[in-house]
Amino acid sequence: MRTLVKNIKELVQVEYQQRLRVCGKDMATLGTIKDAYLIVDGDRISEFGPMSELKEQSFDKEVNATGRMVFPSFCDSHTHLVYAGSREIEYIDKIRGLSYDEIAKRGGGILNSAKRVQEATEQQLYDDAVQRLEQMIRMGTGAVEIKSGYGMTTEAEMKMLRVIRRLKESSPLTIKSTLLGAHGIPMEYRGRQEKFVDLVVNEMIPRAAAEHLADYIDVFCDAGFFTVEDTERMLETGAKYGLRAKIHANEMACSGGIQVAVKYNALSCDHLEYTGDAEIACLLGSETMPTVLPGAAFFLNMHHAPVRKMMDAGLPVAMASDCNPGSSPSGNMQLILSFACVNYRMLPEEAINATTINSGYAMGVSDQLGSIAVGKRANFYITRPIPTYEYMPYAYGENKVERTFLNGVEV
């Protein structure tokens, strides 16, 4: 199947020399072609350029994109979208002034979702997740990382991972799976959390690896959750089973999570509200992608990660939705793009890099996705008629995506 998309007003995020990530001041640069064409051969991008250079040839399908722009699909490198039920009552508790920690201590938060996941069937979890994925596709997302973490028992965690595997098999999205056994501490393990770490190390990780259910391992290394020592035990075990790390870090405090992420060559460390000079220096020169989750900071009314300081130091930055029922109940990456500009003062070019190529790196797919480049997978969307690419973060209250192509096929 050969497809031509022609008369593109502007083709955005083009690369002639592919990169795995974009760092520092380079994040403010965005390659585009005005009055462009794009050719897809099968599931791959085979050619692109200005319309004046398009050669006469035959195609199975032609799409006229007059007045419209084409972007690479978003890569959403941090979600928890396999869950059962919403948590709007806790949302009201937050409005009334209860803290995240106070809600967790009385059995809410992650523990609330864990109870519901334990009671739900795999089919229920799958059906709900499919609906969320379909919404994300309509908003322009083409790749998503999905974590477990609402199981909190070995069987429930494996149930979540089996659902994610089924989503991988049935969805046109590119999906990565992460074992997040250490997302919270069950009530019965409070005061003896090392025993819960034993459970993760001795049961969850070996089971997930033996059944080939996970691509990565994650730990919530933060104040009130898991210590650096706990985290090291779990990451060392994960590494023995071939699971690379992705870390929740420094959302609540300077927890040492960023340092342990770099020590264990984590693919990404995520949240990062509490990031100082020592953490930035640690990340410099590493292969770990700093990933900010603007939806959670917005929903929880937290202060913002020092994104400008990170970029000025030469770091790359990725941004993801953190789609989950408690602290970021949205998988809309267009909204994340807008948050990046409004709340973190990123330029539109920086924000687009953060939600495409860099977030692709943060989930291990930037060699295949996250930019318009020859040989990469044909995951892209065509906008409605819009005036400029800056309009994408500017018009935060509307869906600018008109048509979506995943693996070269319109969906």
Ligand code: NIG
Contents of the next structure:
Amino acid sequence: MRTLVKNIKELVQVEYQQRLRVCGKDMATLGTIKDAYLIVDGDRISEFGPMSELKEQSFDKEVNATGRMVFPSFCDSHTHLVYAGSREIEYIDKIRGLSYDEIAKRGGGILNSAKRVQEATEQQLYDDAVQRLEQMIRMGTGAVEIKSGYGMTTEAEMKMLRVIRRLKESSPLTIKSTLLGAHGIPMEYRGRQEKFVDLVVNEMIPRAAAEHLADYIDVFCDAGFFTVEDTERMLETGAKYGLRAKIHANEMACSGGIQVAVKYNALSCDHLEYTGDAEIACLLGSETMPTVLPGAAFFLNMHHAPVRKMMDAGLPVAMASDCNPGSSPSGNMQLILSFACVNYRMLPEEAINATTINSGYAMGVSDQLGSIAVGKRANFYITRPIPTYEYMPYAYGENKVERTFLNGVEV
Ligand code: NIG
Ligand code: FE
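Write the structure block of the form predicted in complex with the ligand for the protein whose form predicted on its own appears above.
Okay, now the whole complex, with that chain kicking things off.
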């Protein structure tokens, strides 16, 4: 099947040479073509350029995009979107002044979701996740990383990972799966959390690997959660089983999480509210993508990661939704673009790079997704009529996506 999208007001994030990520001041540049066409052959992008260069040929389907722009789909490299129930009651506790930490200490937070996931059937978890994915597709997302982490027992973690595997098989989205066995410390392990780390190392990682249920391994390495030593044990075991790391780090404190991520060549380290000069120096020259989660910082009303400073130092930055019931109950990446600009003083070009090619890198798919390039997977969206690409972050809170194509097929 060959599809032509013609009269595109502006084709955004075009690339002629493959890049896996964009760093530092290059993040402020964005390749675009005004009055453009795009040709899709099967599930791939086969050609694009200015309308004046479009050659006479026949297509199975033609889309006239007059007044509209085309963007590569967002890559959402950090989500916890398999969960049961919602946590709006804790949200009220937070409004009344309890901290995330205090809620976690009294068994709320992650443990609250864990109880519900343990009780839920696989089918119910799957059905709820499908609905969330459908909403995300309508908002322009084309690739999603999904973590386990609300299991707390080996059985419940494997159940979550099986749900993610089923989503991979049935969804048009590109999905990556991450084992986050060490997300919280169950009550019965408080004061002897090394025993819980034993469980992750001796049971969860080997089982997830034996059943090919995970692409990556994650640990919540932060003050009040898992220590650097705990994290090292789990990442070492993960590496033995071929699982590359993606780490939750430095959300609560300068926890050493960034350093341990770099030491183990993690694909990404995420959150990063507490990032100082030593952490920036450590990330420079590494292959670890610093990933900021503006939805969680907004929802928890935290201070913001020093994104401007990181980019000025030459680092790449990725951004993802962190979609989860506790700290970021939204998978809307258009909103992330707006947060990026307003809260982190990113230019629209930087925000677009952070949510496409760089977040694609952070989930290991930027060779296939995250830009408009010949040979890449045809995951893109057509906007409704908009004046400029800067309008995308500017007009926050409304859906600017009109039509979505995944694997070359309109969904
Ligand atoms: O990425 N920081 C740790 N984990 C999640 C929160 C999960 C929850 O509160 O349920 C996060 O924000
Ligand atoms: Fe998270």
